[in-house]
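The chain that follows stands alone, in the form predicted alone, written as structure tokens.
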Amino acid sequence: MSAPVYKRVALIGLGLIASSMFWAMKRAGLSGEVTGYARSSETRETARRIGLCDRVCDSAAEAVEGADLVVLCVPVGAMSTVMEDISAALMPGATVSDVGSVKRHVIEAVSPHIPEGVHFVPAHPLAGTEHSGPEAGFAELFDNRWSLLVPVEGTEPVAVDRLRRLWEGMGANVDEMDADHHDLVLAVTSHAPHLIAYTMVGVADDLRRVTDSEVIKYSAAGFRDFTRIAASDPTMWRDVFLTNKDATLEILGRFTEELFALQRAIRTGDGEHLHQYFTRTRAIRRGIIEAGQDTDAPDFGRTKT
């Protein structure tokens, strides 16, 4: 077990974020206690059923007391409103981070609401499932996953390295970036695919010549790929999209480029550029594997229920 980081952590938000930080966080020892506030009355009483959080809070400015890191963890759409509300509690000293997977728009609505003396080091952990909720998490979700840390100007050194300790605590690997270059490349990585995978199961949906009965009982591997992104939380992706608006937009708008390149071999039966462009991507998956980000293993590794 590590030496704790901070003495108290306060986690804003018990969804699977929070829930699997808490149980990291709790494996290696990084925290001496952890206190947890969500917004649903029938969230709270999960979490405290469940042991989540030593201590789960009723109000969001009793679990910031005394807590020396804050995480904000709702969806980057309610983060304004959240500041807000425990701006005046928060502890001289403290540190407030968050796991937004936006960060210029977070860093727009976040920062008016840091107190002089406050220390605010947004973060995003590039891993998740399809699943949500405070019985979602599990400790070892950001194992070999990178966390991006996307300091402010004027951000002490101290504040960054001690969270990216808690980072690589909880078995992630850190890197820090701009916050805009950010935005673009998760609009390419993350964003646009969850917005094509909507996309490619609703018109699975729309297309009434195949029945939903056939859509289920037949998909193969590609399809069901996309139902599982396209179950994730519909909340927190409508925030991403309105958040992050400019960058998707201009990785859709280039998706749309080759998209019609690609419809335009397969009318002319170009054979060639598309074997060239398949060969291209498919490095692009061998490169993945290679950097320990999946697996090559049959569904990607995934188990079977």
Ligand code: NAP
Contents of the next structure:
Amino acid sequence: MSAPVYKRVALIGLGLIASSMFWAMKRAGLSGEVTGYARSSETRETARRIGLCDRVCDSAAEAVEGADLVVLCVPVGAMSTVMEDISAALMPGATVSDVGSVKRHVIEAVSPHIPEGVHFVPAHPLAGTEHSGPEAGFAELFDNRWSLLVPVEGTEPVAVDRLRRLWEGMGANVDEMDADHHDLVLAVTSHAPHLIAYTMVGVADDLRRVTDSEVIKYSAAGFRDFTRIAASDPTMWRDVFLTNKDATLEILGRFTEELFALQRAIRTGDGEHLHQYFTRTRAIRRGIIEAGQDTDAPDFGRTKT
Ligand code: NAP
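Structure of the form predicted together with this ligand (previous: the form predicted alone):
And the full complex, kicking off with our chain again.
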């Protein structure tokens, strides 16, 4: 158990990320009390039933009262509205953070609502699953994963350091990054791959008349992994693409060019091109395993559920 980093943490939105944060904070004793709020009474009831949060409140303003850290754990498109609701109730000296998958948009949406004397330290844990909701979280989600802090200009270093200690206490490795760079990196590593997975599963669905249940019955590991990614939360991902438009379109443009080049290589029988390309991509996979960000198991170390 570590010494608590915050006296009271308020989690606004009680889905996969918030619930994982709660269990991870409890595991290490990182906060004296954790309050929580979700917009639907159904989610609040579920949270109470499973003991998610020390206190589940019926309004966001009540949840943030007296909290020295408030973490916005709602879809990126909802951050601004949530901030409007809580702004007046924030304690002077408190820190507001978030876990949104896009950073420039969140900074622009949240910053205008940050009162004088309140710190704002945006963050993004690079960890998730295709499951969502209050029951999806688990304490180990952030273990050995990166969490990126994206401090805005003029933020007091002491507020950033404190949030860093919280994420490290929850098992994450922490780095700092500029917002625009973050959005470009994530467009490459997460956002474009999700769109490609959505597309691939959509295409397979269109081909059902040919393959019918065979798509599911004989789905090889590659396709199965696409379906897992394509099962991710529709609201969250709609917001990611709408708010990280430029970087995602830039990467998709490059993707399309490379896809055409591979398509041409297949049509013209250019085995050399294909072999060289696949050799290069195999090395990237090896790099990810060596960096400890995935396992070498054929099923990526994930349990087959
Ligand atoms: P989630 O499991 O779907 O939970 C979302 C929570 O936000 C729910 O409590 C939901 O409330 C609430 N919410 C949804 N729309 C809202 C609105 N318009 N106004 C107020 N509250 C709203 O989502 P999550 O996966 O934890 O994601 C939360 C944030 O983390 C997102 O910004 C996402 O980009 C980011 N993130 C996600 C992942 C991932 O893999 N899932 C990874 C890293 C970061 P109700 O339950 O009452 O509907």
